[in-house]
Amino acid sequence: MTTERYDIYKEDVAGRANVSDTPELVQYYKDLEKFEAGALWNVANKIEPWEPKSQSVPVLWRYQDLREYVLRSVDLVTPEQAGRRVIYLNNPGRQDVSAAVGWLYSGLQVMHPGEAASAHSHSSSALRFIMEGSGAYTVVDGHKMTLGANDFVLTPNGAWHEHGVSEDGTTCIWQDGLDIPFVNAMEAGFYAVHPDLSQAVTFPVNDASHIWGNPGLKPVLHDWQKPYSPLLKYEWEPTYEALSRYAKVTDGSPYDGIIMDYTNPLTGGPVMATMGASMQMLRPGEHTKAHRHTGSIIYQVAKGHGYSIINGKRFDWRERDIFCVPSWMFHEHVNGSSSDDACLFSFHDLPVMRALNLYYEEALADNDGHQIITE
């Protein structure tokens, strides 16, 4: 026979809830339950922990393991049947909300030449990072963008968008990143399918890059009133060039090496309100120091190989692998090459953390800032 306990979270610490069960109190709690109520002191220490305790766990998804299964989906379902033919990444600690880490979703989408997914819109913000193939494109509210490997493209919330691969292209795979779990937690999710299943391209192809992608220059004759970046597409070549030039004149971050944020060219802020993105370079042989912060991050290896240590566990990665760092877990990165740089793309929920004044960061003080590998 088991006895129901209400005091399992009590702590013998001044200022914390420390109430032990008595027969009288247990009956009192049961009476409260009849009215869908309860005593705060029984759950206060649980719902207000001393520090963040992520339900997510660090995970490394190896591209060489997943690629075969992603490609097999092409023979099993069509884009029309699936809506979006995606294999999503399911963190063991977040399976209840289909999240890759924290409140972030990630998946691998595949399309053959000539295929297209129907146009749709949703409350969630989304981004794509191209992993392989040629001829991919995205259309956002009439703006069509052609995409190559390591290009990064936005499909902001509320915008009509669709994806496809041109007839003369090759099979393409890209990573989708969305804030679906966050939007659902806010109970704010809407979804709509375009009445024509496709939208007209009403602007010159790649116009967003030509108008807004010129460093330090703002077009005079174009206005943009939407709450996300007008650039929409961030190409790999100028991004890598910017990192390489920056590396010549800075020591970089002790925790992230040479790191640059993708930004809204009008505001200098994050590309979207709920998700930000960054690209960082680890110079040959570089081993960063460990730190931790609130907010969750999903990394994709854009170039090179190496490993990261997350809460004492080593994760070896190479190009196109994806891994996650949950909130408030120490992490550091190591470039495995002594002669070439490595680059990590990442997207994260740090804009939310900062906007709500919830961002906090801490460096590892012990062992000269490096974690001891425990597993």
Given for the second form:
There are 4 protein chains.
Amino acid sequence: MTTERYDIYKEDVAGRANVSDTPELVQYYKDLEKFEAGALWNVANKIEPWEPKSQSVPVLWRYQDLREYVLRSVDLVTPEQAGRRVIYLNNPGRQDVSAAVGWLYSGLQVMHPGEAASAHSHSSSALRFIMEGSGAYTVVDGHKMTLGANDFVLTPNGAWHEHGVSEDGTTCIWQDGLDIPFVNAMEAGFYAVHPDLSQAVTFPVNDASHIWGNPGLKPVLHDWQKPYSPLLKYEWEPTYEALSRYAKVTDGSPYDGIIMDYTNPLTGGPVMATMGASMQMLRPGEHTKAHRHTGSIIYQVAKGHGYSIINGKRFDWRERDIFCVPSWMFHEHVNGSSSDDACLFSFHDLPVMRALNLYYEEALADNDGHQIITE
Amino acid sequence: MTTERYDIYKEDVAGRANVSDTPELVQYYKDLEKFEAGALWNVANKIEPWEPKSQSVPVLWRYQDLREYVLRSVDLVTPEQAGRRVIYLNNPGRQDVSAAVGWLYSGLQVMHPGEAASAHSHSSSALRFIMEGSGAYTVVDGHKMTLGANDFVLTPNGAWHEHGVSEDGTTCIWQDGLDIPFVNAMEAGFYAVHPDLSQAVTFPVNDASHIWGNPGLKPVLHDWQKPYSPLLKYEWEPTYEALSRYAKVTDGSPYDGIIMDYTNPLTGGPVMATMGASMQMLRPGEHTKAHRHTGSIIYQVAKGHGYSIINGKRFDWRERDIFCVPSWMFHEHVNGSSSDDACLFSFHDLPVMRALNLYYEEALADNDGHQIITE
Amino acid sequence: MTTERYDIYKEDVAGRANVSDTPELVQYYKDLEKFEAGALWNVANKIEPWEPKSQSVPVLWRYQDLREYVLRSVDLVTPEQAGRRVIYLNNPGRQDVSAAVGWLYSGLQVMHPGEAASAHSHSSSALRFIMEGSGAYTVVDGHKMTLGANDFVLTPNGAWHEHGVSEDGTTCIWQDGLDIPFVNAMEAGFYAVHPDLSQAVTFPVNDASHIWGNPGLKPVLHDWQKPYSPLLKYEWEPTYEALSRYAKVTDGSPYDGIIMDYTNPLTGGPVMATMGASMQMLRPGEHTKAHRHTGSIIYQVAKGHGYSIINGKRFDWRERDIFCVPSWMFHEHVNGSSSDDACLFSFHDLPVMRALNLYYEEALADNDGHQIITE
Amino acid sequence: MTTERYDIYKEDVAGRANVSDTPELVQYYKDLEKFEAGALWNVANKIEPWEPKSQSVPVLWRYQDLREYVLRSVDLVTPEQAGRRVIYLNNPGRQDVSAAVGWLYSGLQVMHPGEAASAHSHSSSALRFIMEGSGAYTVVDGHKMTLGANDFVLTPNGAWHEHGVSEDGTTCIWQDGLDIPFVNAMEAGFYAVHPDLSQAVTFPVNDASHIWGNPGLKPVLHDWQKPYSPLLKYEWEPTYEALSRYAKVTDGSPYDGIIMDYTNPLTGGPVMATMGASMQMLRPGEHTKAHRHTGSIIYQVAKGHGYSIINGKRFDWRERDIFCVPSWMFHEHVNGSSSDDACLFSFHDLPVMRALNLYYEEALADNDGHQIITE
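Counterpart to the form predicted on its own, namely the form predicted together with a further copy of the same chain:
Entire complex below, previous chain first.
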């Protein structure tokens, strides 16, 4: 290509690179390439942007669109063939890494009564949020947990885990959330199939909830050294009750209404090192203000209907819909009901951003904190 | 006294001091005293004991003995005169520091409906455990908490606090627990009376419970930097329920049955830096094994009846009785009922022992782990 | 393309996805694409690899190759045009993100006496390792540090910083190391030019070394809350002396000889949250064993000559050469001298791997721990 | 005694106890005593003081007074008889616990060339500061350290340790500092004589200094999980050099001149959990301002001469003298030379005060921060 350009990122700003191609320079650049090197000034403005510009785009996935496809997968492939029957969310800007947004993977998995996935473990961390059906369960390192709609469960990195639906249950669909793209990017992805394809349940069912799910109380005996929450399962009912109680004594967040983080009860920190999760309640008629921050978020509508505005575009949502907010994009939420609350479950990589001092946040200053809808 | 002896602690063991008085040495010792000095070998075996020997003695305080005296105080002194109408527990071995055991103070306080103590703060940390009555409340730095029987509440060091009983309540009696003797020993005791003798309630009543009392959930907004639990109040009902749930999935501790620590939900650690608290359930017919550890404990019987054996002596207890276990004394507990559980509330200085690497523990090896009752 | 395939990643292993394309399935996949979704089983084996396979390749950059190009840049571009005159290392597998390896950027920067770069700050973290010349200095948030060959200095994220060479110095070349690719990948890159293009030196020169560079001692007065090492500069002379002293009392690491991490003296942890650095000494004739671990490393030869074997390929190095080891590739090092030690400076992203529980390590089991050279 | 009084602590201040004895009340109090109980209002003002009033008194121990007695002990008792030949400092207010001040023990120990104390361990933590002689050494868990004048060494709780002087050394005297009184008060004192009365040196001599005594560097291999500093020995020469360097870039503390804490290089925290140590330099002619804080301090004059004012009393000191400052007493220091610096070594229980949130500090407000000398 005779017209190759090297000076495409130049900026005419003091302190920024601003070098125009000349024949001598171009020859110099070509010479450098032989030594696996280049001139920084040609890429400096590209790799040192003034502020983040996400490769992801905001997307809303309607449950009514996806549900039938998810259910059809049951007829199309067996669990043995597919490993897991999952339809994953594929952000147009992140198809190279199969991410729903940023470095987060998400998919909708279906399972029929009596089915179970084979047990495996991986260096990725995972979570599930139950969308419909009864009888679902997850086993983590011998701890079996039964799951109902809107329950949230962890399958952390390094743990043997498997999912299933009991014989007396109904067809179940849940959302999976994983940091697979991130762990792959970090070149630290390991995967192992359990030698028996299935693990024994070696603890009483739901023992983690009985041991660790008591507010302000901790067993004297049970030690826990693993770097994630021992609670593993967070049920919907006490979560909704917690938000309702908390709502009575707080004005809430201007950006998120009544919002709580799921936590590791032993540290007060996030449930896992690479992914956190939250549940928020938008009060009847609530319209929050816009802010933006680094880090990516995937939301699922746990209750109610409304809309969110993300970088100037409106996304209408109803129960079970999923949408994402890419890094450093303004977002605000609106409860569409004037009489009932709406609840949004979300998971995100904010624990990574905070652990590495990369969390930045900014409120929208103009227009009383509300975005102009441009799309 | 012409026959003063200096060699009273000598031991005939290799590595221990074993110096007998001689006229020359005695003169040498007397000379040293002029310079505020002494010979270590005369006290070495005293100040470096082979193992701890507590100055405290085990004591059981029967509620039926003390209750009438506590109630009589109402007729004998006014709150204004007395500051607080409290009968304190005075261990025979610790009367010089007014301690119930070790460095822990405890007393029984009474208050009539409509009464309130004046607001104050101190560098000591305090807790209360409600014994009887309705309408009790505590205010801590503007947070008001309502309290019922077996509820446990913190008034940490440095916090303005006051106690009262509402007009529509009944006469209330509660146990106070403080580290006053310890803080005095550390020569760090400060005390201040609130300038208005009373503080304003600036938060919604019981807000701390709504904000921090949700298992596995934490408000995103509320930051807390103070070195003690933000939960402040721990109610009896969810505590008893937690023990009951936990009992289903654990064999329990051989020494304590079903035992849980009250915790700071933001750290998983003790409720305050100098005092921890626990609740334990002895299952019907349970007889635990004996162990001993450093640190002092004060128990109150929250439910049921039974007995404990402390250093070979049996102490029978029933609901509301209080007893103490001094440092490094063997102790085991017996539920007197074969059909109902018994519950023991306790508070202790184990957080101090652990923070300073002074916690040691030992199981009784002989007699299948059970003490021979010698008294 | 009429022959598009979806089943290219299938594996015939229990627990892995193994679904072959059928016309019905292909139609199903195409339908899903309309909804920004896909079937997991088509990508599962790709995104859940059995173990990491780095996109980077091992590279050695010879200083004798690059030095003349670095020096020529002085004639080709002005500091004002270029921002900084830097030749960056461009790994063949990572040219899309301008990385030397993994998510790490590195470049060689040159500066003439009397020159100074404009002051700026960014959310990326940076470090410099001086290669040649005298009179170099760096200013970080008002702290000026003078630098000589093999000195190592931090310019952490969020700090205003600038580099220069004093009038009485000589032409200086140093290696820059930054986490720019990582911070961009995390979509958290911010950049700011100092309003005055230069900052005032507001502390005594080299004050950080005097305050924090004393072994086992810490000023009582100086508080430091920032999330990186206050020491900022690590000089060559005491570092080499430290390795020499340490060598006297240790057998060293089988994989790295005598190796020490640069640390934050207030935490004992890495110098910055996203990048760590180490210096290691290979004793005369030393040939280490091979191991591999997650995380990427960039080495610079600070002293001596020898070679390293990386994934079966031999790379010969001499003083000032730079080479990289991608994630999960076996590597071992050989000192080429039988009489003198050799020293390797390195920086890496191991603090990220450790903070997020993604650090895995494995020794080479075969051939007495030594690789077979295949290239 | 017919005239026993109970109301001796009453105060006529709102919020304080102010109850006068009456025959009825006295009978009530006597009844309570039968049940190991008492009325709080009789002791409340005693046990809840407005501010700390130390039981210790300030004392200065002149080395010229004590040295001959220390040396004479060699003729008076054998090491086998005495265990250790130590003259301990016995504060007039703390003779019941053999403390030099507060809960800190201190003594001067002498040893002749070729002598060694028997190896032992205890739950108390200890430190030594060498005063005179050559050839002293300490062994801690197999690590042998050689010691010269003004060197400071740790023998932490739980570690086997022994002291000696080599055959080719001279008579050595050092100061011992221990938390024995505190550990006894906490009823956690354990003591063990080494089964062989002596332990093997299993590491290279002074290995800890070579491994951990390098500023800003940490061996990658050596892990350390013990709750105290791995450095163990802190030599005088680098300490003095550190103070001199630090003095160039700081104004110093108004209360302490140029002061640094000895630290654990792995945490930046104190050398042991219960005792910290510091070294400070008073510049020529320096006269610091007065402040007071909770916690007790023992000083030894490492260099120079001058005086300190403690609670209004002047104490003149010269090299090797020892003096103490009790909790919450104002103190200020004066270097007696206008040409040379003076250095004070000190150890204290401030780590305890800080860990338990009991550290309080106050500057003297009056008289430009200087005390009026009243004694």
